[in-house]
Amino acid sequence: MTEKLNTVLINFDYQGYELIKTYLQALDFLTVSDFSDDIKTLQEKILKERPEIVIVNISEKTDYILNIVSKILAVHKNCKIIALSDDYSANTVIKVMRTGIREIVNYPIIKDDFLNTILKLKNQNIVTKEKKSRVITVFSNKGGIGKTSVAVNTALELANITKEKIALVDLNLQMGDITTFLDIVPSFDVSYTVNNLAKMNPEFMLNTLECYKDTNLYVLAEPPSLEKAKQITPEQITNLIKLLRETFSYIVIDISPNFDKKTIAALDNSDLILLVTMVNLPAIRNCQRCLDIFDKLGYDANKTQIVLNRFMENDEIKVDDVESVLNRDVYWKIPNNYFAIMSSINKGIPVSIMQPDSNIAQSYQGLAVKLSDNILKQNFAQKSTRTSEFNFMSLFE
């Protein structure tokens, strides 16, 4: 017989806690170890019984008791916590993820989706979880768009909220700028990492990329030369990246505008992309070609999702015409906020960093949010392959 998973309830009272355990009753890998009203009163139990599962109601004392969930994750590293919560605004779901939760689940409970939020952890295998990555590449087709900026932003704070390690890799070998916008000077390269791939090793990719201050995001910077982005080919890019998902849960690409054999190669190893643009007439026919060729290269609808750049609400063209231009859905929407940005770029400072209450800002904490598989289940396509007598050309035939 299978051994039960410890299940630990906080912050209940008797009746919710009856509530609950009849609900997990219908489950028969798990048991209900102990209940209290009072998270500090089983504290100090966790950290030495180190259940598997401590479910928590948040929806009071919110601030208290997701700073003592922060303790326990610090200890107690394993153990997987679903927080339940009357309040599912984004405020409360960045201030949950930044504790290391990586459940939420709305209270009162909906029964259905509260079994199968645990049904996925144990799916997940708790104990032994394979480690999962998943490569998001920032595109657009158009220069002058902010891609950079999203990535670099997007990146941050995916590594600020999810606490995990997240690689920010410039792949715009020729006019990459990351490490302009990050004021940092790191001591390797893209270049020097292709061409070490055969000894790389977790711990030795780690010590490649450049640790960004007192974060989890690592940076991997663009060749120092023109000579060097040419050396590189298409293979050693997807070997970087096969290399990449081993060791970092998030890889964030930001890469050339130009479709050439490289970006290809970085985008069929991408699950998801960023398509950048604005609200505009070029722009919006530029993001239409790119989602053409796409479509030639076999990739699914949902590998490809619109971010709307320096978006103004009061535009003479509205999201809705964009989204029937397209016929796509635009998935993010970042506010136009150009003097936080350019003042963010100059002093290559990020602007959750300088300008952490302004709505760029929190544009980018949201954007983060909806990228986490923990939060909202995305269902990302899978890498696309072609045969070796693909024809690249007839991309833009």
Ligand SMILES: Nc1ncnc2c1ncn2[C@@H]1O[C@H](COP(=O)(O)OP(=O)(O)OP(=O)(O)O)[C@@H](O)[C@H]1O
Contents of the next structure:
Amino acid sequence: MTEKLNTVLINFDYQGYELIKTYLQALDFLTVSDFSDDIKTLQEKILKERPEIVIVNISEKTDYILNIVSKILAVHKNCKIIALSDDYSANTVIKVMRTGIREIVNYPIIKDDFLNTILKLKNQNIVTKEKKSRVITVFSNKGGIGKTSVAVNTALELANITKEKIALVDLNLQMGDITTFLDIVPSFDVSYTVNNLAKMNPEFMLNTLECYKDTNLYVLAEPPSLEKAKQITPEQITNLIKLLRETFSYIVIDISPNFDKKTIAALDNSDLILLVTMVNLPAIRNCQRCLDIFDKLGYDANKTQIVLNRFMENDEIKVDDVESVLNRDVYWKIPNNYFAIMSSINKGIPVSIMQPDSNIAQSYQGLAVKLSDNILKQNFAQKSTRTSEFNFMSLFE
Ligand SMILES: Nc1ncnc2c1ncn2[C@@H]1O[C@H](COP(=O)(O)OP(=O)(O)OP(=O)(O)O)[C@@H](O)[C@H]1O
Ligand SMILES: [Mg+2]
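In place of the form predicted alone, the structure of the form predicted together with this ligand is requested.
Entire complex below, previous chain first.
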């Protein structure tokens, strides 16, 4: 699915809005989410939803409007603003530039100039997005499969390897347990953060998430109560992820094992979904169902990658069989090591810290390397077992 740029129009009457919308319909990478003839009414919405582009008419009440635009830009720094004006005097252009707006075009609109400006902003937007962040959601539609173990340890390894800022977010809103895995008591949580999105800038975001020990891992904990968890909306999840992207290089999300609207909002906004499964018949069947649902949701096949957890070389079902049934390559295998992982969970210390040389810690490290862009991946490529002892395929026919 192509990610669309959200656009808001401000200070246009209905006629002006309709005309611009008609022009913009020629551009399939963009959606117009809102318009208003009054900037004040949209100010808070913009700060919550962070549209990529704002088109504002400054022909009238110029100073008043530029003053509000500068307040928006102080918080929503990545917003691209296009000012439309019937006044091109040096005085106005300087005022516009001082506000932080880099694009000013004629109003009434000259169609080609206007569309060229949008195309220019679109290209800039894509460059900054690709450079900035990667959202990885660890998912399974089955509970107890190892999602939290994978999310916590991989996020920690990503922080060690990349030295960049990593967010670990608990969107298992009702049953989250990242704080238990890490034995921390953060001051803030997801619920607080989504209710304060309008105030968030990267600095505030860093102070809101809990920095784990002396690492670059920042944790956003689950809501403190069921009531608070229920109040969170799918739109808030979307906006939260958008804002986290402004601060963190990688955002690793642990999530609940079902397809409710909030989970789908997180999955929609992810660059990569690690679909965790085990090598047994019920888990593989569930995995197959997940892949069907992802297909229906319109996700590109590359967006989802299969992670086999609790893998054993002598498993009756072989990796080849799993790959044939799912019609997918296995992306990563994490060995079964019950004692190492249980001891780490019980002590609240990630296995990567407690037993860094164990096969399981090494495997999480390898996964983090594969996920990160800047380290040679081939050193860590795993070899899969390729012998099949019984006809596993026949169970799915
Ligand atoms: N690689 C592994 N080897 C052995 N045991 C494991 C492994 N990974 C996870 N486990 C076991 O599975 C249990 C569940 O793991 P975890 O809590 O990470 O799963 P989950 O999918 O997050 O569960 P939930 O759906 O309840 O959130 C752990 O308590 C641990 O006992
Ligand atoms: Mg969990």
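These figures come from a predicted structure and were not determined experimentally. We call the rigid core the largest set of C-alpha positions that still match within 1.5 Å between the two forms. Positions refer to the first chain, counted from 1.
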{"query": "Large Cα move at residue 61 between the two forms, threshold 2 Å, rigid core", "finding": "yes"}
{"query": "Did residue 104 shift 2 Å or more between the two forms, C-alpha, core superposed", "finding": "yes"}
{"query": "Threshold 2 Å Cα movement between the two forms at residue 308, rigid core reference", "finding": "no"}
